Structures are given as structure tokens and as C-alpha cells.
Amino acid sequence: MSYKNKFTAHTQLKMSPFFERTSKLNESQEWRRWAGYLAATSYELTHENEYFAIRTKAGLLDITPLKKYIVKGPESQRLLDQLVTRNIAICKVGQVMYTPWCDEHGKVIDDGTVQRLSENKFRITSAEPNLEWIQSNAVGMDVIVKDDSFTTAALALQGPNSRAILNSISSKTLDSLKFFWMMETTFDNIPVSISRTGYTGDLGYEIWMNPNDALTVWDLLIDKGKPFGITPTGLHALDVARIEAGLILLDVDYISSRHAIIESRKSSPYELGLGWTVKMKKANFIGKSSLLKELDRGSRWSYVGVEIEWTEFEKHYRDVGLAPGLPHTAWRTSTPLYFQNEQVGYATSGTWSPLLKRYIALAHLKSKYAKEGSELMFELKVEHFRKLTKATVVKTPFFDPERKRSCPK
């Protein structure tokens, strides 16, 4: 029995069809469950080197994982104007829009992607299953929603190296792609479609392919890739990347109003930093009264970026003896937020930026206390004991290269 046929035995797990290339290369051997899949967290023994590659050469990394769902039909494109909060009207064939959704009340089920493929047809990116509430949300209009999460395969291309090496695979240059735009290209006559999005914060490309090419797609990136850095890309780096970008993650930075048990834990567009893609012009979406009496009344939650300032920090630390202890990998813990001794809010996620070489977070707080500049109490443990340390909202993203959207003159 295979290495492959043994783990799926094990595990019960699906392998992505770069599953061949990834597990061999996966020297650390840690995985993390992704929608299913084994997803590699890092392929070395730390996430370093990924990282870096990600900043200033080029990740690549498995992100078939992904939920996608085709829609087709007459009325496709009325259909994903009702469900998400962009204006699908204004998308352009070849146009990738970032969306959320929302339920009736306003509050977020899902973010994700709206790729326009042509006129009647798009295909939309998730992190959560949602093709049953595409489906119910689609009866009697003409149009035809399929799972297209097992027929296409993606990888995510990384870095300030990933137009340079798609340029020497691609029978198209990439010169003129713009960045939240796709296009349809060959690989050594291996279709391929390529959109400019990602999932970093960075200049990158993600690649959608058959299943059936995924392999030989992986070996062509990876051999034209070297002479430019190519380095295969974990989670690990990738959750620091995207919290550099300011990017939301779900389950960790905010929860689906579908499996949150209590109000509170529902979160609209606006407490999470989308205001940007309601779009209230247009006509009926679903959440939209809800959204309209909200922008109204103001929101109770702002999302914001925080950054933990380093000398009382280190000075806990050092306190007691001990060297400030910074985390290994980017973390995923609720962590309170105070502003004299009141709790106002609290971090989501954060990390350490080895590129910035500051300590940030991501965070849900009161808006009262969410303006830029605002001085709180960040919570930590040292030696069993609470702490608290100076912390300031600060602007998002917190690190956005001119690179990730410009194109070559």
C-alpha cells in the first residue's frame, strides 16, 4: 500500500491532487485540517524561511482546499446581486470581486470571492460550505449552481517573484493583469486560469487548473520557479502574511452568524471592517434593511489593528528574569483589551512581524475606543501571572507594498 492509500486509510481524510508533491516535501510532517484536506502548516521545520519567501520571493502554496461553487444560467448574475453585499452588476467578465454575505439580520455568513468567468456564468470562493444556501436561495430562478470545490485544483503564487515566474510558464504575460482580474492562459498547453488576488497582502496570483493537471502544473512552477526562490508555503506563514495584510479569517477572527449560539458572537460588515463592500445603491440584497438601519445608527464594534508596544513589554519579561517571550507562529486566542481597567474589546489573532519587526494583533473593539491613536492595556501571561502592556489602534493593513497592485510600466 502506498504512503498516500495508508494516510487516507488512517485518516479518513481527501488529499489534494498536489497531495504526491506536498507530503514528500513536508519535512516537519505537521498538517492541519482544512475543509477536509490535509493542509501542510509548514515544510520545514519552521516557518521561517516560508515566510521570507512569501516577502520577498515566491510562496507557493495548496489552496484547492478552498470551497468553489459555479453559477450559471440567465439569472446568475440577479441571483449573486441578492446574495452578497458588492454590486455584481458593475463586474466585468474576467473581474474578481471580494465580497461577504450575509443572513437577514445583517450579519456575516461568509467572505469570500465572485470571479465573473463570462457573461452568465461565475464562480464563487469560500472558506465554509454554502452550496445548500446558494441552492435554496436560487429556487425558481434560472440558473444552475454546481460544487466545483473536487473538479478545479488551485495553487496561490506569493511574492515579489510571482509575475517573473508566471511569465516564463505562461504563453500570455502577466504584465497587464490587473490585480483583482483574471485571465485564461496555457501552461506548456495545459489550460490554465489566472487571477490576481491572494491571500497575503502581496503581489500574487492564484492558478486554477484541472485536477488531472495539477501535478504536472505543481513541476513546471517549481522547476521554472528556482532561479527566482519558489519555496513551497504553509499555513504557518501564510497566517502571518495575512494578518500583516489586515486580512479576516473565519473562525478566528469573526464567527458565521449560521453556527454562532449567542447574538453577540454575530458580527455585520461594518463591526468587521467591510463598510467598503456594502453597497446600499443597489437594488435588494439580503441583510440590506437590516445594514441601512445600522449605518443609520452607527456600530457598537469597530475591527482594527493594534500594535503591542515593546519596552513595557519587554520590561515584564525581564522583570523576572526572562527574555521577552514573542510567539514562535502567529496565534489564534481571544485576548483582552482594556482602557483603564474597563475591558473594551479584545485581539483575535496576532503575530509577531519579522519583516515590520513589530508586535500586532487584530482586534474587535467598542467603537467609542476604536479610533486611530487610542492607547489601551493589551493582556498577557508571564509566569502564571496577568499582565497588562500598552497597546495602540493603529492603521490597517499594516503592511501594503505599493507591489500588490501596480503593474510593470
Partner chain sequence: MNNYDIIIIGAGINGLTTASILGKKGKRVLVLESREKVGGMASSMEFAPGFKCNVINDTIKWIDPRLIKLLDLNAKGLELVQPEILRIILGENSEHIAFHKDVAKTIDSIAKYSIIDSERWKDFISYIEKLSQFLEKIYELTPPILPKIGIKEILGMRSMLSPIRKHGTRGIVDLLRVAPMMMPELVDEWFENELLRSSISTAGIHHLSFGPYAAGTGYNLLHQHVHGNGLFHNIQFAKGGTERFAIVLKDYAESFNVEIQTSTKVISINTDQNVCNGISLENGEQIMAKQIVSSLDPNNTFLNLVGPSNLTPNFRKQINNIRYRGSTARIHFALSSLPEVKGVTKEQMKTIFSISPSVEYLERASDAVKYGKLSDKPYVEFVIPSVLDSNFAPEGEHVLSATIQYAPYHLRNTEWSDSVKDQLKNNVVDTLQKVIPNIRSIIKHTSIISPLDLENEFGLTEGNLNHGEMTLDQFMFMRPTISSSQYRAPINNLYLCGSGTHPGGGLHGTNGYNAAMEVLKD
Second form
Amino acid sequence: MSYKNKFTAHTQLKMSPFFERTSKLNESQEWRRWAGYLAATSYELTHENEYFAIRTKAGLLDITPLKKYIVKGPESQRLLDQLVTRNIAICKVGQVMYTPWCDEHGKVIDDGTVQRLSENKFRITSAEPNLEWIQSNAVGMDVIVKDDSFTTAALALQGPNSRAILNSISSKTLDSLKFFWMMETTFDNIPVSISRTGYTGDLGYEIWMNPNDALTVWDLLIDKGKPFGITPTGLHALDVARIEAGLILLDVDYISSRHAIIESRKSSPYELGLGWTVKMKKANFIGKSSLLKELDRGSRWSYVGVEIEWTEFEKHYRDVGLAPGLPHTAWRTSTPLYFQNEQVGYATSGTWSPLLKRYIALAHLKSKYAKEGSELMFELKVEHFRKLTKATVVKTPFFDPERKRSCPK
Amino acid sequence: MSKIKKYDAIVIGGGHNGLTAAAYLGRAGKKVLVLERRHVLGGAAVTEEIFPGFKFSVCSYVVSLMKSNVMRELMLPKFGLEILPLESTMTPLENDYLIRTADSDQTYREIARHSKKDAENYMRFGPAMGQIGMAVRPILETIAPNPIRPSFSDLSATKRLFDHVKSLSSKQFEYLTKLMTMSSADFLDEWFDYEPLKATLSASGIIGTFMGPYSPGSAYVMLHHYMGDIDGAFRAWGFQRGGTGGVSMAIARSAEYFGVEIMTETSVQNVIVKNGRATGVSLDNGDEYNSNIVISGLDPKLTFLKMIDKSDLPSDFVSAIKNFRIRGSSGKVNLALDALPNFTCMSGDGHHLRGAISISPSYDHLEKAYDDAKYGNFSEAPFMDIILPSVLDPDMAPPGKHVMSCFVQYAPYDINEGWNDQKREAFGDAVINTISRYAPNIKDIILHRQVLTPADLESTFGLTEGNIFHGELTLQQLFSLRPAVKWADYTTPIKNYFQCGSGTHPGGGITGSPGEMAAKKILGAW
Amino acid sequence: MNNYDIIIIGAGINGLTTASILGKKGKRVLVLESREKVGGMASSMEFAPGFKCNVINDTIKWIDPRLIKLLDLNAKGLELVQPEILRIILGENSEHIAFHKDVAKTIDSIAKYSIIDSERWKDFISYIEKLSQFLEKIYELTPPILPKIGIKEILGMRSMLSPIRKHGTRGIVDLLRVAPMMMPELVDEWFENELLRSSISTAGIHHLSFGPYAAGTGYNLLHQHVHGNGLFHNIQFAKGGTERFAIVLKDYAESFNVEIQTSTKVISINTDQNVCNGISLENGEQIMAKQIVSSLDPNNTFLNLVGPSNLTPNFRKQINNIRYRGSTARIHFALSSLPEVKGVTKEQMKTIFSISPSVEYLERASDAVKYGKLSDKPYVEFVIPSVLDSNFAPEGEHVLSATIQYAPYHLRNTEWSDSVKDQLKNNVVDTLQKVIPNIRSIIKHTSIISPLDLENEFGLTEGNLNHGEMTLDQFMFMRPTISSSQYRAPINNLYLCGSGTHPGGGLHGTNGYNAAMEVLKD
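May I ask for the structure of the form predicted in complex with the partner chain now, the form predicted on its own having been displayed?
So here's everything in the complex, that chain up top.
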């Protein structure tokens, strides 16, 4: 008696087109559910090697579970300009923009990238399903919105060696591909598109392809990437990298306003540190009037980086006779932050950065306490007892290498 | 007048609300007697071994709306309350199915198989309804104020509710208004496209009422079914181990623990009224019992028109009770099976049999079933809510055998030419034929079948017209108007006579709420 | 290019009412009407040579008394006549009940069928009158913004106190009981005779897509009887036809320099950053104004003229969710002689007839809507306007105008076409034949107006005559939507004054009156 032979394939957990390879590589057999797919938590028994692959070699991640939508038609630019906060009118063909989108009260629904594939064709990526929202806002416009989630497979190749690996496979060089731009090329005559994007804050690319070509592309990458240290990488390593890069994660760092249930769970782009994506100069977009008001009045909350100060942290452990208890993996449990005796915010993600050797976190803070350098107290449990330890508001990204944006001379 | 014994309170009817009221009074130290006409306790919430080895929740078959404070305060888990989760709802279709399971991601994928838009909306629908359920909760938990000559406490209750309503968001208020007034079909059309999903959701808007999914007002009944929670999870349905009677027995055991005396096979003839004041009850056998107060757990028609002499009641009240709409629309078919039914759309054994099976492929199916009833016939192809209790709890049937509970709509109480044995069997056949469309082996595996028409529900359980809610859940029969204006706070025009059945606010279902609130009202005034 | 204070879109009764009031207050008002004449649903037409008809409404039930007083309508040439017989309900055989202006005669007519019922009649009509008095006061209010209601809003509702003083809070409780009722529940409480029960039920389903078994038909019944002293008592014919009302309003407005342009179709309401600044005409002309008032239904106003992309997602959703579902058709018959209605004398013909043998008959007719079909046996209401006004037909000939329920706008597996219309006509003639046996032989011409025709000709979305169903979920603060029920669109400077606003449809001008007051406030 099992679901397997009862439910249709659609209803079961999905297997990505790379699953035939990834399942064999996954030594730990640790999987996470990601948007209805099985996704590797880590391929090896610990994720450290995978993390260092991202920062020193190249990590290969299956990102097929991302939701992908194609918007095409004469009014597709108009629709997207209505929908998202960034100015799509200035997005050139081949360019990619990272942007959130809001409800009419200016609260963030989701965030993702918009790729301009041609004058009148775009691809949107997102964490959660957004088809209904996009379609309902397309009413009366000459556009077609279609779900591309199952018709496009995707891999992320992230790390300093990623360009070299791709150059060794691609029919065209990637040397001139700029940060947040994309190109069409072929791998052994297989057409793929490559965007210089990622979720690690490092030099990296995302490769978009037909699912039928998935295994061939995987094999090519693994084969040609071997000399460059290509490493299949799971979500644990990614989580550490994205926190270092100061990148937010839906349902961890914020809740979609469409699912928030209560007002206080919703966040505006300003409250998520995404103020830079809100382009007030463009004509109109969903949420603009509310966001103008917020801009005027100031946001209640801010989203910042926090560093947990080492000496005091270490001392708490020393006091009970232990070495400092650093988290093994990135954590996602909301943790209170205090100013004196008052709770003024909470951290939503945190990790020990093995590269930076700093204990870092991303946190929501009442704006008054969010200034860089603000000294706060971070709640800690040491041997079952709560302690408060010093933490400071710092600039994000925590890690921002030059190679992320640069092109070879 | 052979026996004279004095109690603080006598409760007429050992249904779950009567028992709840009794338990609360007992808990407050009162000397309470419960009188039940049948040989079993529980009223509509009973378990009976109808066929040797096969046990049935004869009438009411699932639990969701039981108030958590009642469970806690009466210590029901200690007395045998054990609710097993119903994990899924499957809607079998001719060549396909729709299933919603406990895993929300899986439910998303399953609905997305039919409509992506619906799947996305469904993820927001549950929480939205839960929010409305929460918004309504304080209203349900307030003793309905008297709008005609409000007392100070009525005014302050009104003020509190007014403030509560003001605290709702515009969106909540909009949904609430719509749910109070619309048809469930129209309400769901605003959310979804896929017909079997809409029809199945709309079915909770017709259960227990004489309305179709297109009838305005059915959206409220749907909301009523969303107000339950088990362990804090809204909209969770469960099955009491050993059958629904187990819930009643747990309350009865709790009542006895608090010193309540319970007598079965003791039928009350009427309430004794002296100078406009209830002083006790007299039984069919001529015995009389005296008490300070009398509480009726029966429906409003029986509570007032049978138990009390009309001349003791104000005439406008009598006509209000006469005008109180109680319309029987549902039947129940209980089957003893040799094996499990085999559904064409999902054959064999499986998780899907651990949940509810809803015969609701389309609005048309439900509405046509209603049309039949509207004009005085049972539905040719009825709506059904089916569960297989023996899959959840093997003790319900002999090893390897099964019991199947089919809640059926519609079977009008006022059927053309009246109910008789032939009609009952024809009705049973219509049910089996409808099931066999989806599970063709059903006819071959039936060992016994029990068909209960609304007329049977009336004669067996004392439910007027066989209505499971003691009166339609229509807007004009809710809150301060249930069962009649001025008398919606569990009091009656007869001093010391109270009501605590589902015919009072907040209405039907195994909630324990009317019983609890009536007891609190009584104790507050004691 | 002219500059106006206010542009009003649509010259129906409400548009003209708003125009009249604003004109009188000295505003520069322009009214734009797409048809070649004013009146909207209060129009007449010549549907066959020499035969005239009231296109949609034969009667006027009630006109806002504030409007009558403010504009002194009676002195301005609007003559309303209440017929001696208000309505005749016909059963399947020649039995009928006649409702007279004189209550005693009505009681006699009922007594022929049930003495008990006849004895209750007076109580019943005063009960209905009592409830409608509460509704009257509610109708004169601009709905409060709910649920955030404050002292100001409560004070604004103090006019509700007068009916409360008269009838006690019991009156409100009764209103709350009756409004959500279905017709059988209401009539069960009062009457036993089926013909009488169905007579009352016809008021509950008037212009609705639902049948009498629908909860909330109680409210529709009360809506029909506001400002009337009891059931059916407010029926009036306008001398010269219903369009006289529109013409009087037009003359009045023009006397205050309101400019009315007919045959001028507005194709868009222009907005910039959520501020409305003018309109564009079909000919490309743009006209600016400080305030724009639309008397069109919400669908036309917002989706067709403002455009969906200029609405917020939530508001757009609310607008999309308004239920129209027109299910009423009209057929005008040109007849070669006076029809003979069974059991009814010639003198009794100056009335409204309805064929409704039983509540179940009405309900069965309504079942068709659910399955997207025409009623096989429709509910038919008819008037012979030519007996009231000889100008409606050539000498000796007559016009019979029938209102038919149910002819749903949304048909399943087919669309409105000539053959569907023929089928509708046949069903109607079959029904009429039972009470007018010679009907077939005297029909000279037929003009059929389907819900689709109503949409095309009068811009009524889905052919709904009320600009949105008259149901409790679309009542007061929910009409047209919870965020636009104060006659203001959620777009600055754009107002609504049509039947899609509180208090709904009918030729009463209350929407226009209330809207004008809100426009003047800003």
C-alpha cells in the first residue's frame, strides 16, 4: 500500500530531469522538498566541501524546482512594468533584472529575476507559484502568460572557476558576458541559455535548457569541469553562501503578502533592504502609491546584516567549560535581538561563515535600531540556558568579491 | 404520582448537548438528572451494533466542531475521547479523481494537475476561511443578546461584538458578508474554476440543510463547517474511535464523574408547569420528578410544542416556534461489507480509503439532486459523504470485513406520498446505484444494509423532520433569532425552563457549544 | 474645447437626476448619452409601424420623494396615475386574484379563495409597509464605510431613529428576519392559498436570476415596495409612457443650462496616477472636467471605460465578482385587436397581469437559469399599454408588452440567436395562450428583446436591469463593492450614480440623488 501506484505522477513528489544523476551521487541520501521536488540537501556526508567549492572552485546545483514563467506579446513589457518594482522599460534584450513584486499595499509577494529574452518575451523566475497573480494582472492586455516550470530545466554553476568550465564547453566565449546579462550558446550543438546570475554572491552562472537535454548537459559539465574542481552541491552549502551574500529567502526571511494571513507578517521592499529596486520614477506599478507614502513617512522595519561578536560569544561557552558552539549549518529559526531590555527585532537566518570566520545573521530590526554600527544583544542558548550576547549591525553583503561583477581584461 | 424525588436540574434528552449541559452543572456541584428515552445515550451521536459484529455511528459520523474548552474542562480524553484524523477527501469522477490530502504541497500538485490557478488560490483559501472562522468565533461564543428589551449584559455583549467587528479588516468583513448571504457556488466561483473542486467544497454548504449549492445562504453553512478545529488546526475532521457514540459516552462518563445521574429508557411525557414556572417532569409511565429547573436538549418544536402545554406559552412565541424552519433533507445508509469497495479511479486498498469520499463531481450533480428533493422526491443520483470507519478503526467490523457510512442528500422528509418501506428500499437502491458508478464492486460486497430516511431519523432519534441541525442554519434563524427573538439566550418564556439543543445558538454539529453555553447561562443566574 | 465642472456619462433616470441637482446648484454640467435619446431604461420605441411600447419598464413603482419635492416633478408635467386595479394574478385556469387600490376589494378578491387569508391581508400589508419604512431610511443614506464605523457614521444614520420610534427595535428584528428569507418561508407564515402565495412570490423574484426558493428574495420583495403602503400598492403608470419621466428630468436639467449631448459615445474615462481627469469620445475628442460621474454599471464604468490595468488588483477582482446574470427578456406584441383575458373584463385591463399559478411554477421556471436554458414554462408578466394610452397603437389595435423570466444571458452549449429567440417567443405565446386563448390569431408583429439585446442596446452588462443582482451580498455597503459603496470610485474625482450603487435598480432616482450629494461634498 503506497501512494506511488495510486496517485498520478503529477501528484507525487517530482524528480528533476537531473535526478538520474543526482540520486546516484547523493552519498548522504539527504533530501529536502523544494517546490514539490526532491532536492539534495548535501551530496556528501557534510556540506563543507560543497561550500568551499562555491567559494574556491565551482559548485553545480540543480535549480530546476524554481518556478519559471514566460510572458510574451506586444504588451509584455507594459505588464511587467505594472507588476514589478524595477523599471523594465530600460531592461535591454539579453539583460536580467532582480526584482521583487508587491501587492497593491506595497507588500512583497515574491522576488526573482526577469530575463528579457527578446523585445516582447520575458522569463520570470520565482520561489513560489505566481501564475494566478501574473495572469490576473494581465487581464485586458495583449500578452500570453505561460508556466515554463516543467518545460525548462536549470542548473547553477557557481564559483571562481565557473567561467573557465563553461568556456571549455560553450561554442561561444563567456568572457564578455556581464553580471546580470545572458546569452544564447550551444554545448556540443545543444542549445542552452546562460545568465550570469546566481544565489551565492560569487562569480557564477545559471544555465537554462530543454529538460530532454538535461542529462547530456550534466554529463558534459561534470566531465569537462573535473579539472577545475566542479562539485555537485546541495542546499546546505547554498544556504551558507546566500547568507554571506546577504540574499533573502522567501518563507525564511519574509512571508509572501499573499500568504501572510496577518498584516504584521508582511514586508515592503524597503523593509527587506530592497529599496534600491523600487523605481518611483516609472509611471505606475502595483503598490506604488502605498510605497510612496511609506517612503515619505519612513519604514517601520529595516532588514540588516548582524555580526555576533566573537569574544563575548566565546566567553559564554568558556563560562560553562565548553568550546564555542558554532552552528554546523545555516539556521532558520527566528532569534530575538534586543536593545537593552527591549526586543527590537529578530534574526531570520544565520550561519558561521567558514571563509570570513565571522558569525553572521540577517535580521529584521525596527528602523530606529538599524543603523550600521548599532550595538544589540543576540539571544543565545548555552547549555539549555538563555544568554544575551553582543551583536553589531553591519553592512551586507558580508562577502562581495570583485570577481562577482568583473570580466576578464 | 408514584415517586417524588427532588433534583436541582433535570435534563430532557441524553444527546451530546444535554449531557454537556448536565456535566457542566454537575461540575458546579448541582444535583442533576438526565432522562433519555432510548436505551442508548448520545441522541444523534450514537454507536450501535446494528448487525452482529458491525458497529455503526448510526447518525452523526464525523467530529470536527467539538469545542476544545469543552473537551478540556470536561476532561473528555480521560473518559474515552479519541479522535482519529480523516486524512483526505477524495472526489471520484468517471475517469479521474480529485484528492486533497493532509500534505499541502501534495494537495497543491494534485489541484494543479487540473488547474494551476485553482491550486494557487487553494493555498490562500484555507487560511482565508480560517481567518473568517476566527472572526466569527467570538460571535459564536457570545450568549445571543436580546434586541427587543436588552438588559445591561445584552448591551455590553452587543458593544463587545460591535468592537470586535470593527477590528476586522475590510477584506475579512467583505468575505464575512459574502459568506452570510451568498450561495456556496457563487462564493466558490470567485475563487476556483475546476468543477469537481468547487462542487466538493460547496458540498459542505448543503450538508444538513434543504438547500442546493446554488441556493443563497448555503455559503454560511459552508462557513459553519469551517469553524471546527482539532488541536488548533482549522478544518480538521476526525473520526471518534469506536464510533461517534464514543464522544457522547465520554461526556456521559464525565457527567457521572461529576455526580450526574443518568437514566435511559425513560421517556418524558411533558414538563410540569405551575404558575408559569417549571417544577419538574412527568414520564410516559406516570412517574414524576421534581426539580428546580428543567433543561431541554430537544429541538425547539419538541421543547415547546410537545413538552409544554400551549396555553402556558405566549401566543406570538408559539407562532414563532411554529414558524421555525426545521426541514429534513438527509438520509443515512450504513453498509456492512464483505470487502473494501474498489474505486475505478483509484483501485485497490490505499490511503484514499482513510479519508472521506465525496460523491460531488459537479455543481449540476448536487443541484439536480436538490431539484429532485425540492419537488418532493429523493435524489435519483444523490450527493454522498462516505467514510469507511473500519479502515480507521478495525474494531468497527469483524476482521477483514468493513463498515461504510454514507451520508446522503437529498431525501426530503415531505416526500410525495409519504415514506414507506418500498420508498425506503428504492432510496437505498438509488444510493447503491450511485456508488456503483464509481465503485462497481459495491453491489457484490454488501452483507447488510441499513437505510435511514428522514422519517426514520425522526422516529428513532426524535429529530423533528429528521433535520440533523435541529433547524435550518439560515440567516434568519441564527444568533439572536435562534430559535426565536428574545429567547435566544437559552431561557424560555417559562421560568426555570431552559433549552440547550442544537436549535439554539450557535447551532448544529457535535460542538458541545449550546450545552456549554446554556449551562453557563444557567449557572450565571443561579 | 469647453471646460466643464462635471461630466455625467449616461442620460438614464439616475444620470439625469444627478445632472438636474448639480445643474440647479450652478455647476457647469455636460451629460453624454450614447443612444440618440435620453431615458435609458425609461425609453419608449415604435417597434412596428404605429405600435409603441415602453421598452423595458411599463410602470414606475416609486420615485424618491426628495426628488419629487426638490424638482417639483408633478408641476413639471410628470403625471403618474395609479390604476384602480394594481395587479391581476392569473392561475392556470381562469381563476385570478385582483389587487385593488381599494384594500377592501382586494380582500373580497382573496376571500373567493380563502377566507382566512383574506382576513390576514390587512395585517400582512401593514407588516410589509412597516419593514419598507426602515428600508426607505436606509435608502436615503450613503452607506457607511464598514467595518471601521465611527461616531460620525453613526450620527449620519440617525434618520433610522424615526422608524424605530414608531415600530420599536422589533421592527429592525423583523426586517433582519424577512430580508434573508425565501418566499415560501414568508408566505408560509401568512397564507394558505397557493395563488395568493405565488402572487406575493412574484414580487420576490422580480428581475432576479433566482427563483422564489432563494434566500434573500424577501429583500427583493421589500425593495419593490419602498414608499408604498403595502404590497403592490405603489404601482403607477406615467401618462404618455414611462419615458415622460426622463423627458421631464431632461427639460428640468436643461433649464439650468445642463448640456445634454445624445448620440455621443464615451469610449474611455481617462486617469493619470489614479486621478480621473476627463473622458474620450468615439470621435477622438477629449473633454476635461473636474469631476466625472458615471451612471453606467460598474462593469462598463471600470472595465470598459477606465480599463482593467488602471485598477488595483483587489478592486479589479471585486468588480469582476459582481454578479449580473440578466435573466429577464421582454417581448412586445402588436395585436390586431384587444386580447381577451379569461375571466377578466375589458375595464379591468388597465393593470399589470402576471401568470403565476403556484410558487412551484415560479421555481420550476427559475431552474432553467442554473442549467443555462430557457424556461419551458416561463413566468410572464404583461401589460397592455394601449388601453392606458391610445397613442400606443392604431385605432382598434393593441400592444401587449410581456416581461419574461427566465431567459438567462448565459446559455449552455448555445448562444442567443434568432432561433433561440423564436423558441422563447413560442414558450411565451404558449403560456399566454392559457389565459388569452386567441392570442396566436391576433399577433401582427413581435419584437423580442433578449438579455443580449439589452446589453448591446442599453449597455446593460449581461442584460441585468438592475446593474447587478439585487441580492443581499450586493446590498448597501457591498454595492457595487465594499470599497466603492459611497458613490465614489477608488479613483479620485470619479463618481458613480447608476443602479449599480446603493440602493439598486428601479426608476426612482435615489442613486442619482445620493450621488449628487456626495459630488457636492467634495
